[in-house]
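The chain below stands alone and is given in structure tokens; this is the form predicted alone.
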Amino acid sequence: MKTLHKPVPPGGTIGIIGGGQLGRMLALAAARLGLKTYIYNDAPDAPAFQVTGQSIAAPYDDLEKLAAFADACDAVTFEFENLPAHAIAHLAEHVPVRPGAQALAITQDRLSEKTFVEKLGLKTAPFFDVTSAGQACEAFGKLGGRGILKTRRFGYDGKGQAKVSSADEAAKAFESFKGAPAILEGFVDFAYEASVVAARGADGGFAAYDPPENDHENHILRRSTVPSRLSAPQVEEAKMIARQIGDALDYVGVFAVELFVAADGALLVNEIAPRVHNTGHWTIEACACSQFEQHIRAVAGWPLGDPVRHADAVMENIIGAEVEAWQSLARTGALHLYGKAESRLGRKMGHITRLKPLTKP
């Protein structure tokens, strides 16, 4: 296996597993630093293929293709976490993979993730393992109120989850998951949602962006706003939560911690995303070093960039048919379109960021 004792120099190649919009923006950030990218995606119409010199379309569990891909790269990362663990382990036999297999294994399973967070002494909603309809009923009884049943693996933008307000609903929800292992979480009556996007370098260095306040519609992120309503002490607490998680995972790269902000000001960890994150897209325009450049820096072993923002920002997702208004959108802010050929209901087609003069959180 190649060892990454020295930083990948300009002209080196960063491999990216996944060719969606996150892979696309990572490739653009790498190009700014003089680094090449090689994109591996399981379908040939990946948006990231449009902006890279090297790409391959093959299944994520094709070990022979993955090995050849790895051998052509100096370091490898990924843009989404739902990848076969054995495939990532196989990659790591050939090339440094950042973040590592441990971080991926913990964060791609909601039960292991919540258990990990709880052991760190951080606050979460109450949760219970559910592997049968009977266990779903039993867990609901322990919950003492409303809950959300979620599949332990996969699922994003509201997929693979159901709100439940009785033991019978919990059992039926589990059956709708067709036997997939699940987790029952207590419903959090939060004041609003926030997140912290942070980076950890190979040398243990840490950098966190100001936490945005996030609004969702139909379980899909609609907008992220900085500064948020978080007080200065809450901002520091959010960043410390991220640092504690990053250190415990021995993480290398950018990650996000999604937070519920309770009415009393308490910060509860909802989820960890081991990758660049939708709630950090505003950093492209509002910071000298975006989350995408920051991730490439960490993966390549470069020094982390300065995460301080120089403007207030509101980032809004462009979803489905909204992309048809691209001309009017282009007049109102920094427009990013992801190069997806077809708009579908609930599909993120791009985003737009609008800046204002800086105010402090």
Given for the second form:
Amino acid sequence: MKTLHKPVPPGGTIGIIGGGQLGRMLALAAARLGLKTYIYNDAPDAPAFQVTGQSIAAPYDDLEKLAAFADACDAVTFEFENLPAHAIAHLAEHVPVRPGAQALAITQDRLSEKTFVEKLGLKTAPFFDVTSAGQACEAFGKLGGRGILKTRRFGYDGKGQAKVSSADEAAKAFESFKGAPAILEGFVDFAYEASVVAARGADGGFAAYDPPENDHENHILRRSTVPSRLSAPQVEEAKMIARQIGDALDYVGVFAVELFVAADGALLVNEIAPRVHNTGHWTIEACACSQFEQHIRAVAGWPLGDPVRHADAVMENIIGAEVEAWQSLARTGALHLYGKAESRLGRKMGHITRLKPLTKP
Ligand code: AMP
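In place of the form predicted alone, output the structure of the form predicted in complex with ligand AMP.
Next comes the full complex, and the chain you just saw is listed first.
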């Protein structure tokens, strides 16, 4: 097994598991730093394959292929969090894996994630473990109001979630998940949503970006705006929440903490994403060092970059057929297209970031 006591030097190779738009933007940032990337994806037509020197299409549980991939890399990271735990452990026998298996195991599962957050003394929505329809009814009774039933694993963009307003609905929703373990969360009547994207270096160094305010449509991120409506003390609190989480996970790399901002100003942790995050895309144009460069720096054991923001920014996702307007979009901001051949309903095809002069330093 290779250990990583020294930084990966320019010319070294960073392995990236997952070849979507996040892997693509990571590879582009690595190239700027003189690092090579090797991308592993389970299908051949991956957006990130277009921008990397080395790639392989193979299943995520093919241990032989994963081992050969790991042996060709100096460090390995991920663009998504759902790699099977045994595959991560296997990779880690061959190469330093950042973030590590423990951080991924905790954040892959909503129950372990929320329990971890609660133990740190941070606020979350009330939540209950649900493994049967009977337990779903019981949990709804304890909630004393509306809730959201969520599968513990593999949920994204609202998939594996159901709003419930009675014990009967909670039981039916559980049955529709076909036995998948779930949690029932109390419905939070938040004023708005925000997130903090932060990085922790291999040496324990920490850097956080200004938290954007995030708007969703049909469970998909529509827009991230910085500065947000958060006050200066709330911004500091959000960054401290991220620091506490990063330290407790002994995390290396970029991660995001999604927050609900309550009407009374309280910040509740909704979710931790152990990777670069859609609500941090604006950092490419608006910050000295983007979230993608920051992640590559951390994974390679380099010093973290400066997260300072030099402009106000609004990032909007380009979803499905919206991409057909690429010519007019290209006139209005910094356009990023992900190189996806087909625009399906709800599919993220690109994003656009529009900058304005800095209003809040
Ligand atoms: P998640 O997959 O947990 O990030 O949830 C996706 C979106 O559903 C969030 O960004 C919120 O808009 C909404 N949501 C999730 N959990 C809750 C909750 N407990 N109360 C209110 N809205 C929620």
